[in-house]
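Just one chain follows, in the form predicted on its own, and it is written as structure tokens.
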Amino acid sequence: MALDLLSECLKNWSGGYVEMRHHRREMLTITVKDGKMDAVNCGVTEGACARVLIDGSWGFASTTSLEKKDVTKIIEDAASLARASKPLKKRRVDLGTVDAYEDSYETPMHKDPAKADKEELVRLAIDVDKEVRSFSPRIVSDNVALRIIDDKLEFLSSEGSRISQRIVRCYGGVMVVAMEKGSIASAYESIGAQCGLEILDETPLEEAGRKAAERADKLASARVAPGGVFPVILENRIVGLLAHEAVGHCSEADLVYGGSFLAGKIGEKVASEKVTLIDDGMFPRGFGTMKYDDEGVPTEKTVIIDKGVCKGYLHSRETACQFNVKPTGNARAWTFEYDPIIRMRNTYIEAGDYSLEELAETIKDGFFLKGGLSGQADFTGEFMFGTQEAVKIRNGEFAESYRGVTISGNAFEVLKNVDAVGKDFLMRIGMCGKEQVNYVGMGGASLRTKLLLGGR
């Protein structure tokens, strides 16, 4: 077992404080491409690392071996690091104290993908691939992916932390292109959780593959949206990908020590009282969902904003002391080979009570927002994404659709114009990009609200 060889080979050290983790990540990923099989990857990475905090300054070490002597040396290595990086350092490190734990957590799941018959998931793959080709002629390129990645983790430290983790994330996604009259639609559906491959049964790739054929066919001879400033419905999906991006880096304690949007703002009104934003440790088949983090802290349900106030941060060890509070349990490496940074886990607005119908009924000239796509923000609350497809919202009434459009804006001001939240809510499976990749739930429900559509 991965936990005895770290802890022979941290007993006798007694230089300062040290956090050792052990990861060995399994990966299967199937792709079918245009009717061609494009990849069937099985792959495992291995290692261990150690981190070493001496006299306020960190060290860091890593290794693919598992031999006794090369692990031994990884806190030996990490220890030196941190005695040659503390005259440069700008800020004393200091942890707060937390309580050691002995516990272990596994992904709860009823189709354990270890025991997958791996044959037929590429059928499956084959079989959406040919579906989504079947759907129209318009159809002139797909992607079909599936991916199971299977995470252990064991965290050790001199404290007297003891803790393994199994995380299983079974996802997918379909990736369609349509043609009519040379004019080029695309569209993207996805499924996943942090499950077995029940997720399959509950929400299956066929049908995410025809929702994404069915939608790129319709878009293919429909128009661009007008640009304006329109009163909207922002679709689940896209209010994640907001909740995420513009919102919840803001609170990132290393951004907010940087001068982010919410930076100095605790108990100060930053939205309307109709959202409440969280990021959630523990929420039931995250994508970002682990019991304790890269640190050995608890995860927990952190309240970021409540009913429009900004109430808290997310934290590492070192980030909570430094603000004087409990760490939040939001410190998270991609690998072994990583150190851990702060992450948001899952992070949502809260449902509301409104129908879809409802949400649309004061609109008299505005649009419906579908399908998020990727996009870009910053520390300040500024962002830009596309969207997939844009419903004209008509005297309360959807109306034709219109190929998907740029939104831009101050995700703030935005949140300060809702004025209604749906009761469609939906998690999202994701991918965090911040200085290291991380999965991530993005999640909320529909919303209404204004902002600047950027159309013909």
Second form
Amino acid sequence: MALDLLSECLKNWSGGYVEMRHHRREMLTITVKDGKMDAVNCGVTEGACARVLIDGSWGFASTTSLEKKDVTKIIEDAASLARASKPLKKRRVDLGTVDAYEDSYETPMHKDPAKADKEELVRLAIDVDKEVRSFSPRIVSDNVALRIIDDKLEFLSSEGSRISQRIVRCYGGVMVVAMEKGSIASAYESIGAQCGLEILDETPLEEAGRKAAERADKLASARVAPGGVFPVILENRIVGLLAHEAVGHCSEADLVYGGSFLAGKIGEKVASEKVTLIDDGMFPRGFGTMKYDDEGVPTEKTVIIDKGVCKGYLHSRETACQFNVKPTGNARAWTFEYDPIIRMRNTYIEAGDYSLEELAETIKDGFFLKGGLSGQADFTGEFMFGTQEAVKIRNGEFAESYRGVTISGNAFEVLKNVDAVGKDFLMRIGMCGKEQVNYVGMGGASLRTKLLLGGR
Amino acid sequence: MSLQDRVEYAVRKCEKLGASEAEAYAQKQRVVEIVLERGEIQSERTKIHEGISVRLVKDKKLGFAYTSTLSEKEIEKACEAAFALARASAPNPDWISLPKTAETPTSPEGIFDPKIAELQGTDVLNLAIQAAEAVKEKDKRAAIDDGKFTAATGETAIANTHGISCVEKATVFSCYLVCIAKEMGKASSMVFEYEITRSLGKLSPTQLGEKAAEKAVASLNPKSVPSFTGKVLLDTDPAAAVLAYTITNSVNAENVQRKRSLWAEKIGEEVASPVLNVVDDGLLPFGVYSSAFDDEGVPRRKTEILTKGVLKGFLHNSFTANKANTASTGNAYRQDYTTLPTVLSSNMIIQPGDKTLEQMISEIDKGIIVRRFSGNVRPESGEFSGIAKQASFIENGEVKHALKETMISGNVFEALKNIVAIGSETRATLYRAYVPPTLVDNIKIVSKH
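Having gone through the form predicted on its own, I am curious about the other one (the form predicted in complex with its partner chain); can you provide its structure?
In what comes next, the whole complex appears, and the chain from above leads the way.
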């Protein structure tokens, strides 16, 4: 048991706070490209790390070896880094006190992928690919991918915490390219959750494939949407991106400390009263769900914006102590090669009660923006996301489709202009890159606002 | 056992298991990293990133497995896993062969710098501090939000059942700063400035800090201008993000063969402005993306891409080359040992022109300069749109003021034909490309105004 090894290595240590993690990640990826099987890819990455706090100075080291001497050595390495850099650091880190936990947690699931029949998964990917390619003669290329990630995480601290967690994520995606008279369009759809392979029965990959094929096929002959400021409906998938990228990052206490848009705004109105924004560490099946974060702090449901008013920030132990609040369980690390930093878990805007038709009703000349692509945001709230499709709204009615364009604006201005939120809540999977990548959940319901389209 | 011994060991093991063909790829990397946050040193890490993967073929069925543990026992397990996966998989009728023996390649000049290999945590920390000090000294209004300084020393070994067996060591130093300026309670847009180099002697943390501060301050007090269609001067990084990225994707033989490239049938045709010359040079001395061999062990080389705007060639790995009945151009690429080889550029070089940035600006009657692009580029269709960051309005040859909430949009394939001038000051970008500033006409500039 890895926890025993860590504890054996830490036994004789006395020199400051130490936390150690062991991480074993098993990954299986199946990819079919244009009807041809790529290699089935599976592998293991495993290792341990130590983070040491000496006189307010951090040091971190990791190893892929699980030999006792090597694991003991990383404690020493981390300690010597902490000592060496101490004179160069202006600020002294204080962690405050938290409870120590001895606990274990496992992703709730019905079909454990550890027992998966790989041949069956290969067949599934091949079938989805076949269906996608036969959708229309305009489909010229596709990728079908299925991935299972099985993480085993152990956490041990010199304060007495001993935690083991097993987090399982299953997801898949289909990318489709269609061509019409020398014009190319592509579309992408994904499914997935933190759970077992039952997700493939509940939200079949075929359906995602069909949606992507339909969209690529339709857009092959469509024009790019025009540019300018328009009233829009943002589809639930894009609202999740907005909640995460543009708003969520501004509430990360490390960025707040650096002067992000939400700095000093606790208790102030920062969005329309229609907007309530949450970051939840235990959202059922959320891609970013964990019972404990990588500092051994229990995760919680953190309210960032309550009916338009800023309520709180996302914290690690270090920033919670700086801000004199309780840590929220947002310190996460990508693998054993990284120290934990403040990350979102499952960030979402709460649903309202409008149907899509009702959202469209008051729009005379605008767009329904669908299918998020990648996005970026500054901590000032300025954001951009790609969209796949822009459906024209004319006098309250959905009309013809255009190719999606990048949208941008200041997130808080966009949120102030929200005058209606839909009921079609969706929690989607996401990958977030902030110095290191990580899995997150992004959620929301379609909503109505106005913003800038970077179109033709 | 050396790293090369381990890949050879893996290949022999796969042969014993009954593989038709097999290849092993191993990597060992020592990384020393300093992370700055809020202008302060947040953390320092030393880490060893290592592992081995095995690609195994059995009757045209492919299996791939990897492990981060380089012991004989774990290598054997990975070989067995790859064999089992190949059996569970379906045959790929396009499979012909792994690359065959080639001459033993030699490393290009300047890709290993012992000074980088010897850097300790405190040395890297001192470089980060130099950059942080430079920001402050350059302008009081500028401050660092975050940054990272990374010294990496790596060794890669590849072997396969056709006799390829090679090993190479390389170093790279990379660093970035995210910088913001504040004045009268108003913040500038966020500047992302970076440097990536093979040799420590070519790195100036002070210059990095100064550039970041300069850009942040220059984007204070932005104003908007009405939307118009016109000249956009893309600085090195946005030129790479929009133009080089699309070129790289369009000449990628995998995309060509999979009908994802609009240049698939265009060899010999003029697809870009005659001022544009592009080569992919995997042997560029001191090149950030140079190496003796690619990620399948095939020797790197120089490949002509565009000559005076005319499309000359595509980039291949062994799979796409076999399919097209041609030779690999040595462009197999893996992100790391956990991934299968795909096709990617080595150093995609857009040949510089002869004008400095100032000269280029002075020749613009009305247009904008974009120093960072935050947006989406869809390389299949060429559509791009996004925010013009740290953009300024240019009129009558002079930079007038910073721009607020401005987006640019268009089609890269059209933009390549509308290149007016190419600058002389080229640099290594994060897009596996060396790119100079590029002036493009007829781009839509969209503002909220």
